[in-house]
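Consider the single chain below, provided in structure tokens and representing the form predicted alone.
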Amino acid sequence: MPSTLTLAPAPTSEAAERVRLEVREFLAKELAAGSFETHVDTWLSGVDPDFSKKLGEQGWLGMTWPKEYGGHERTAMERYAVTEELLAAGAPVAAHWIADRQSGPNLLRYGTEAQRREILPKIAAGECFFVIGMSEPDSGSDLASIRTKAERNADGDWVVNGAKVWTSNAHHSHYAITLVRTAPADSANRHAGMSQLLVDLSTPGITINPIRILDGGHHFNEVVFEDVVIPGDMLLGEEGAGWNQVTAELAFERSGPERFLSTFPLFAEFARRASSPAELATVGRLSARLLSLRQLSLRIAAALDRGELPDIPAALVKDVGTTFEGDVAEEIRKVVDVPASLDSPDPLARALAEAQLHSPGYTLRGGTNEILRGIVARGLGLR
């Protein structure tokens, strides 16, 4: 019987397989030229604007968007093949990742014509980067409790006050699509009165403070707004419809291959060297889970191609996929005789250290898994 989690199989795509081979050839040349080194979790921590620009020149950003906005009118399955190959290679894709994955599609869906024509071609060229302005210091994953507010001034512009956290790579980015309260909170309808603003991060009154992770790396930030004046025409979509817009946006954020491939470079290095019965059994267990996750993620990509909004399966991919990412590091740690070290000349030791140090974030970013399980349960009518 069909259910909320039932999705049609993804169709085979010769075009996707062709572009997959093109990406592999490109990556092999870039690796041989020394333009990047393979690392774990590079869609979040691997910032390289020059590499993003190269991808733009190849036509691999904004792939599904209309040509009139700098896109290439290719399918979601072709885009999936490109992103999957980049993640598997541990390529430095963090600079453009948010803009290409969800900010651009959000602009296409809700943006004004002027916003689309000004910003989308820059994203597709790999020259304009975005961050997500949703989570707040006292809200966690409960977006309905945000307190950052925007009020109209006499000129019709927005004056923003508040703070956002976990804004990945805000210090390298140009814009933040920021969720704000444009009407007082209503206890009878916690999702009412929210809107999204397109915020230029160079605007006076914005302070970006680093939040460092366990290895000292800096990609998370706190972004503080103090009487920041945002032009009135930078409202994204409809005033007061922010909750519905964010819900749709999260389907793009939660379903992609980055939700189960962050630790793939570690898994690939381990699988290449596995020889003992315990190591080979670990390869088998992890491979079975990986292949299952990939099939569900591919079906969501195909559903997006059909214009559907598979938000419930997307929440499931994020929950199960990020749990898998942490399990990759833990299962490999148990069977290898290699001490994890960021300074080791052994690529397995370095990848294991990176995966372990980034592990606390896998199930938190993009909405905690506890919140996502609630979404799935609600979608299935269980709560």
Ligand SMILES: Cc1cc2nc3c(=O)[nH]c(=O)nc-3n(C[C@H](O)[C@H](O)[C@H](O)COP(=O)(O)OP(=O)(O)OC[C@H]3O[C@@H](n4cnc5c(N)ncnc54)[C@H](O)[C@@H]3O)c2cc1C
Given for the second form:
Amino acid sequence: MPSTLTLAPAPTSEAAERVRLEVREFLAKELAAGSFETHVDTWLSGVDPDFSKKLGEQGWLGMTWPKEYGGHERTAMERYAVTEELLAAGAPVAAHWIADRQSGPNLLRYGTEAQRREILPKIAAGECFFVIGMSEPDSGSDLASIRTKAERNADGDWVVNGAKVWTSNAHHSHYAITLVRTAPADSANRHAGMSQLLVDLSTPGITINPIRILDGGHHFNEVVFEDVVIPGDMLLGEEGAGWNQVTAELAFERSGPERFLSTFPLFAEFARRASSPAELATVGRLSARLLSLRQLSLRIAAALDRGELPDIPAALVKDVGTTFEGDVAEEIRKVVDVPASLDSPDPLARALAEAQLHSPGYTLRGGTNEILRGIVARGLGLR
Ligand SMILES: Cc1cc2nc3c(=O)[nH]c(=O)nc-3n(C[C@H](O)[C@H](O)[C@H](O)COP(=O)(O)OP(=O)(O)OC[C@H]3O[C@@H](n4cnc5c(N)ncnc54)[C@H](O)[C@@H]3O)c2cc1C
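Having displayed the form predicted alone, please output the structure of the form predicted together with this ligand.
Below is the whole assembly, all chains and molecules, this chain first.
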């Protein structure tokens, strides 16, 4: 049942604090060994399949899933501690992020037994990466207007035609959970006739075209489907139930620490060096916001552990949290005497440049803040 904005306090968990210390120790060793460098917004742009594999070996992927599918049957609070530490360190976690956060849980919920047995253990091992195939060139906020279609052929397979866009890391990934029209659009019921397909991105007929972002980096793509044949058994869940499945998936992805920690490595570096009254005041203001956000987000993790669906508070966290991420870059820019530069040897200058250049995306990805405010308003009975 959808939740209201009431949230019980987050219980503390000894197990979560224990695993947090293990992750910290692991990250300190990896940093010292030079296996990664700290960057901003690494859950989107820090792709390092070897690092993902190491996390899989530690048992830190698929943490909450059943052991029979390669998971570790740990709590959402333990998973939260792990993800929080990885983000705070600016570690390269983008390769597996979507698969671990939402595609795996989606498969657990809607997948067939064969799909689960085949794919989930590989995700938990850090060897299988997923992307989100929702947005299209003319469909973003109004996702129900998608035009990519899949039709059954005589063999019962799906033939897919259309295009997806802003598909983060499609060029590094194995599968796209792709929202397609499996029946013509019906103006009387705009949410009917959509389904989700598990699309192997190496299938002939798929072209992945890069789209560069402001800092020159490449995580975005356009993914074009031309008569792509997807086996009939790669339907995810029910034919025609794509809308409900996709909205449940979005609720899952909105409340985690990545919705307020994308720019934390910049904040941490700034706080370490802050000395003037203006800088210290900025540290204070941002810390107060960060701590409140963290409490909200933790309480949602606890609600998930109790089997609740805290979709309304999750939308709120994403709205307030992603606004905070952009404000971190802006407030720090105003008080530091360091010019932002991607090429600088100074980690503060680099992090500032990365945070600013990634800033336009924080409040857009995963559903824009205007759309989320609509969801919160509806949840409160205001519209
Ligand atoms: C960094 C990043 C990564 C992304 N990764 C992926 C990905 O991997 N896979 C994927 O499928 N998509 C991805 N996206 C796409 C993202 O989901 C869309 O950008 C988002 O849903 C908005 O859609 P749009 O860009 O088409 O904007 P539009 O929907 O055209 O919106 C434009 C503006 O109008 C506002 N607006 C639209 N409708 C309303 C309304 N009803 N009420 C009030 N305001 C409204 C919006 O808030 C926005 O400000 C990513 C986006 C970003 C920025």
